[in-house]
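Starting off, we have a lone chain in the form predicted alone, written out as structure tokens.
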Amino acid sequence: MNPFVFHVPTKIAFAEGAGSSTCEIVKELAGNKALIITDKPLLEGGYLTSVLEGFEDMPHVIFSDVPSDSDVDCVNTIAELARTEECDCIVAIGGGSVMDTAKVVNICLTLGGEILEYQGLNNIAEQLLPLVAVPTTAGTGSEVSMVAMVKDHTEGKKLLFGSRYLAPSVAILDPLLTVSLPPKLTAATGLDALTHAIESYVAVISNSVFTDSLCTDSARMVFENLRTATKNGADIEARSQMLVASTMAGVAFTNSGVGVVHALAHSMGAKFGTHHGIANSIFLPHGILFNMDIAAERYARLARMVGVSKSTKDLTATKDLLDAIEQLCIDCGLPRRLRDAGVPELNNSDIEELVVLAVSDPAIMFNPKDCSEKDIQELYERAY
């Protein structure tokens, strides 16, 4: 067996209605005044009542202006609010943008200084303040991951922060908080989770029996439950399966990395604001085809283990996996080309900029196959 190192620094609590215990968990972490970070639709829609009721007798501050694609300006604004209010713990309630924002705010609040000092991998060397993550989507895995991304509009790119100290202290998984998620976002975030599982499974450092098990089981759960969760959002069992699958895939990619699909999606999001899950769903088949010549055995094994292929031939089984992904996306109403996702026609300047962003994206270093600038350009052109 290959040697490996595996991290799961986050405590994970799952139950229907678990969100109502958030304040008690904050108190267990010795929090005295909580900074609660969320977004306006969740707060104004009344979806967080079960969580916020617990904070009625505890000092807290709520910030609800996190945009769907958060940025450095938002982080700095929240951090200043937290310092002024003397908050000593953070609660993030929302999707990936909210949770990633909270992580980067935690860097500012704990360590001070300029946020850009900490971008990149392993530039944080000490424990941060307690952070409790309560996801309201099932896809990003940010509630357990050791990375965060926010947009830098000045540079026109997404900044990555990665450190084991970034992982939330506790992740509270309450499927009732995902019921209000609209079908399109349910599908898009579900494909994000599937992409995490598949890319992690074939990543260059994916040699752990722990990550392999998490990848295969989470991918199977997505294939078996995403259609139902998308078409019948009130199905609590399907919502539960998707929420747990997302977290499992989050633990997996945190340990193994992702790959070229995420590099392409990050760049597309940075330039055009394309939803990350939708971008992943479009690029995923293209990424698999690109990697097939050296990763077909792994893709085939995954296809058999999640139940989408019975073929003993690796290329056939990988083709079955591609067909299963395509059908899942179609059944869930997701666009299959960038142009159908609202991306304008790409000119030479656009492609050059996207290529520069993608080849420098940290995710690409974990891809099982080296990617040249020409390879990246061709992938963008095929996906359009």
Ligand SMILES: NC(=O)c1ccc[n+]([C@@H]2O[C@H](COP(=O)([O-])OP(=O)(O)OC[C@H]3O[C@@H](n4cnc5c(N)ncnc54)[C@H](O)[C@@H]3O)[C@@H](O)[C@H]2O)c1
Contents of the next structure:
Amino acid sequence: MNPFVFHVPTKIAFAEGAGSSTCEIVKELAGNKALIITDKPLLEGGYLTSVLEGFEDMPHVIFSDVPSDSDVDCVNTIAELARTEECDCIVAIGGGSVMDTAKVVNICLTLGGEILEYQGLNNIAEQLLPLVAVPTTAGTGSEVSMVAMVKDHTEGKKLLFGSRYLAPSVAILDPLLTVSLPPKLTAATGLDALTHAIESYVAVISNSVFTDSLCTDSARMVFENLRTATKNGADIEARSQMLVASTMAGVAFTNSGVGVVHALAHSMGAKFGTHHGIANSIFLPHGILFNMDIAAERYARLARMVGVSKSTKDLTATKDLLDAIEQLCIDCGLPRRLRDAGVPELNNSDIEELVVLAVSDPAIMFNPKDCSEKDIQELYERAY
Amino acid sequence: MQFFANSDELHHVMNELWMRIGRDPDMLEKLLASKLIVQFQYREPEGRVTIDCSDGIEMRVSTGEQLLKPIVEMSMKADVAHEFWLGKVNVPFAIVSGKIVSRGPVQKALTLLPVIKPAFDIYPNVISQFKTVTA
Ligand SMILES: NC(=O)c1ccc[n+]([C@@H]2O[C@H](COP(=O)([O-])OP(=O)(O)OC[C@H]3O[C@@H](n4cnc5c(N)ncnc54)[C@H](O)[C@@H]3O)[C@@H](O)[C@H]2O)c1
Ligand SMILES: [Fe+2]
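Show the other one: the form predicted together with the ligand, since we just had the form predicted alone.
Next comes the full complex, this chain leading.
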């Protein structure tokens, strides 16, 4: 058996209505004053009432101005607020943008200094303040992952922070908090989770049975529940399955990495602001086709385990997986080409810039097949 | 037992390796194009090797403490570096398992991994020469 390391530093609590116990959990972590980080649509839409009610008898301050493409300035503003208010624990309630922002705020708040000093991998070597993550989307897995990305607008790219200390202390999974997520975002974030499961399963170091079983089960749960969660957002069982699947896929990818699909999606996010899940859903089939000659055996095994193929032939089973992904995306109303996702026509200089971003994305290192600049360029062209 | 007996040995080998990398036009061109300053920080034994490509014209290799502030720092045991140059380290695994620590815009340094792969063929040669020298 190959060597592996498997970490789950985060305690995971799931229940319908679990959000209302967030404050109790924060108190258990010995927090005295909580910094609650969220975004405007969630706060003003009144979706967080059940969570916030619990904080009535605990000192707290709320920051709700996290933008969708959160950046270093936002992180610094929040950290300053937290210092002034003397907060000693953080609660992130929202999607990946909010959770990633909260993780980077935690670095600033705990360690002080310039945030740019902490970018890198394994570069944070001490315990940070308690961070409780309450996801309101079912996709990113940021509630359990050991990485966070925020934009540096001055340089026009995303900064990467990776350390086991970045994993939240507790992830509270409450499907009721995802009910208000509109169909398009439900579908897009669900495809982010599916991409995590599939890319992790074939990643170059995906050699642990721990990650394998998380990948296959979470992918199956997405195939079985995303259509219902998208079409009938009030279906709590489908929402629950999606939320748990996305956290499982998060545990998997944070241990074994993602791949070329994520590298392409990150570059589209950095250059055009394309939603991470939408970009993944478009690139996923192209990434599978690209890797197919060396990873068909893995894709085929996954296809059989999630129940989308009965074929004993690897290439046929991989093709079945591709068809199943395509059908799922169509059924969930997701755009199938970049041009249909609002990406303007790509000229040579756009492609050049995107290629540089993608080949230097750490995700690409975990892809099972080496990608040249030409390969990446062709993938953009095919996906457009 | 650690591969390098002391910091001098480590510095000597790494310096020679990077000098030879600098004599390979393909590798040199791509390294210079990165305009990076990468510092390798080793432990067991202690060592510092700094590769400065910042002016895009000349690659400067220096060992030991430096005033120059690197753009990217990579820290690891010297044995991990030795295994790396022998082509035996699975870098993604080493990162996930915490054996390699990087500081700074690591993305930039990771793009150079495929660039320096030809040096895997040079390294055994450097080692054998180094061993004869010290024998
Ligand atoms: N750290 C990680 O492990 C990781 C992994 C994948 C993605 N990401 C990051 O996550 C970000 C994307 O996160 P996301 O897909 O969750 O989207 P998001 O956090 O950007 O949210 C998208 C929109 O959905 C709204 N929203 C969220 N929950 C809602 C709800 N329950 N009801 C109504 N509206 C709701 C938000 O207000 C926002 O306007 C990207 O920045 C990506 O880089 C991080
Ligand atoms: Fe993702």
